[in-house]
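Next up: a single chain in structure tokens, the form predicted alone.
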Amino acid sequence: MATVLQQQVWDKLKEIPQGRVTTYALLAEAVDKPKAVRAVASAVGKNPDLIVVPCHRVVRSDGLVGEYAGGQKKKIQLLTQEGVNIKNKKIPTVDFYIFDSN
């Protein structure tokens, strides 16, 4: 059973378009918990369905790819297949997806 925060995070993850990435901090803002970045990151890490809920599309605020349940190499592979620009395990910060504020 998921917590309310986990479900909110997983729902937001589904909004990230293929070929785009966001950060844990931007995701925390999107679920109205801007000071709960660590809790949001934990919710991302507990994603029960890596196929349906694209948690590989969340990266660190400094642009580094970060970790992934399937391993960092797999995360880079998935993002590259989606067309994300990655160089030295880093994504340009200008490419971060910003959630609509509805």
Second form
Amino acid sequence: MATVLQQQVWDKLKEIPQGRVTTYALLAEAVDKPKAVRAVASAVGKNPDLIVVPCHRVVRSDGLVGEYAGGQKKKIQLLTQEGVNIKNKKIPTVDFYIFDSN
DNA sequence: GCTCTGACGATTT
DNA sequence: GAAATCGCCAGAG
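Given the form predicted alone above, produce the structure of the same protein in the form predicted in complex with the DNA.
All chains and molecules follow, beginning with the one already shown.
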């Protein structure tokens, strides 16, 4: 049962291009709820399909990859495979994808 | 309807 | 600079 919040979050994730990542904070802002990072993160973790929703492209604001349903290692491997520059489980802020204000 | 938990963030010590 | 604490919103029991 997908809630409205999840629909918003997942839809935004689909806008993230390959080789680029976003943070839970930016994602929260994208859904117009910058303080609801906890709820947004929970929504991402509850995604039913890891294919239609690139949840592995969501990282923490600190650059840490954070958690992942398939395992943190798997997440890092996938991101690296897509061209994301990960160093010691961390990602440079320059690789953060900022959602369009539109 | 109230309480607890959660793939987090920012601030303070 | 790193570790610990408090705060935040939404969903589930």
